[in-house]
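As a starting point, one isolated chain is supplied in structure tokens, in the form predicted on its own.
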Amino acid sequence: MNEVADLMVVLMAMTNLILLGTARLTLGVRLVGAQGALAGAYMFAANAEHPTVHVLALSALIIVAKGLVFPKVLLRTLEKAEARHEMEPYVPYSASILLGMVMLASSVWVSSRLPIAGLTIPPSAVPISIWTMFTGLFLVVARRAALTQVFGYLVLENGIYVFGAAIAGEMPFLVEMGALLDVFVAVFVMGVAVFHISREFEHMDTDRLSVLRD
């Protein structure tokens, strides 16, 4: 099953890649709702030979909790906000793809120096899990907007998610979903953040919020 766990983590690569060039908001929570998914998938997937209700329980609440729960609370977000379009980023989309390829080249070299060779993975798993979580940096740090930031932070969770499912196989059953809980809080605590900005400055530009109102 390591050819369907790796299309998992190949597809997430893809949305990476659409997430670099794409302005519009509402493609962005959904391509982050689907590699969320992806990421739930892959776990099943990495250990589908050898199944657990560890696995199937974790899975599934990933699948439901990133790919249809965050995305719902990201869209009624943005709706609420009135956005559409994410308006001069601090870096342009064609050069945020082109350092997108640089970060994937920097990942895969990364990957090879990493002591992985008698760990059976998927051989995509680690470089695109990286470059994912180089991905989630870059849209946190090159973005105006900020629900982009917000997609950014899921987009980080979801490598470093991988990662660790790649590298340590099956992790403690209380550290996942601890982590879990975490990001559940933060897409709220963010989602509402984002909404008070909105309406406050009008705007979801983290770049003007040095201007104060009265």
The other form holds:
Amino acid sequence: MNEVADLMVVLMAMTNLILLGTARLTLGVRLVGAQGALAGAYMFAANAEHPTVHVLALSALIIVAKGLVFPKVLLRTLEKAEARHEMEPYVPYSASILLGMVMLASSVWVSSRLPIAGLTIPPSAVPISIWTMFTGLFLVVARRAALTQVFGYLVLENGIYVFGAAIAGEMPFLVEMGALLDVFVAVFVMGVAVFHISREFEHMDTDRLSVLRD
Amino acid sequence: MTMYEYSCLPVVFGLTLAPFFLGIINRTKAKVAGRQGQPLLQAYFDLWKLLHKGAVYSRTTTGIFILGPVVGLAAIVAVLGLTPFAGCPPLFSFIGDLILFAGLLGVMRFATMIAALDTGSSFEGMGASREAWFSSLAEPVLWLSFAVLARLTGQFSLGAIQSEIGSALWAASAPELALTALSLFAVFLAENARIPVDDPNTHLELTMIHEVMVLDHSGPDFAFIQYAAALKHWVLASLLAGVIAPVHTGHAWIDITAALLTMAGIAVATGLVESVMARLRLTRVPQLLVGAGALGVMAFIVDIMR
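Can you swap the form predicted on its own for the form predicted in complex with its partner chain?
First the chain shown before, then all remaining chains and molecules of the complex.
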């Protein structure tokens, strides 16, 4: 089932690309959700030949949490904050896409130098998971709106997750659950924080928070 | 290769069916909007009507203005001779003919733009400037798609590339081919001035690109331009059809039927895109093309990783 796992990873790469180029926040929420679900589906597809209860339970949990619950929480925040579009980001969208291509090329280079050649994993999994981490970090740095920074955090987490699943195979159940719980709480807290920022200041640009005085 | 007997077929199909392709797009748009729509053969009627009219030339124009449509049509007919269709090899084929393919499209564009500038009208100058801007972004995307296809198939002529793409290649490298098909579709829409980039129905000089450049042409000249535009649709769509539906059964007529159905499918898809999307703001168009280019780069890198 390596082909299916490969396809999941390439689809994740597509979501990265659109996330880099879109200003629409609802689309962003949906894409982040889709990417999370794809990460869960990757876990399943990569181990589909010997499915264990552990793998089944974990990928189902991830699909439900990242694919359904997180988008729900974020969409609700978005609705309350009454925001539709990201205002001018620090890095314009076309430039973001071009930088994304540079990041993709460098993650291919990095992954070619990692000593993981002996493992039977889909060839695109490692470079694209590294690219996903880069994209997440980039979104946190290059966007103004608090919600887009939450996207960045989630994309980063998806990248780390697929990277871990690709090179380590199975991690202890407790570790995975712990990470998932952390992300869950983080999304919840960030959702609330974004809502409060936008209610206090009628916008959610984080750069303007730095001029606050008491 | 018995298929070489059919190498004049792509040209014959292109020359006869290209206006019909536009008819399908218009009919799809009409159906989605709940209208009855113009006849499927309207483009042919228009060409016939225009060919029987006289041409009007402004006193500011020179010979360049008269040459523009002729050169454009000649260039695109030459491109048609290089385009494979339905597994039939093209009329002319040599190693590296994809460079000539892109170059001749450039010649056609240049002829249209310089004829537009020759009118001295500021609107047409604006249209020419936009065309130059967008096509300079669309051409690298076309190149990238060619590069990916050449790398995947190991061939450097359009005919050989198309005969190498088949179910075996799709099974081996579906993501690359799908990404390339997407970026080729974006090139198809941008080069043919279809909706996310330009609106073929618009009548506002300020917003249009292709239509504004040909405002001053009339009669047979305009017929040439319309026909050349239809052929450009056909040529780029048959490139795309060769990637998305490579049917090589060995029976020429089955292959041709499949290819014609694919072309009709592309026309319907174009009509649907035009029905559900609005034209992008001018400043957003480069983003679309950069995105299409990024898809090409991704296809290339995914292929390198294997």
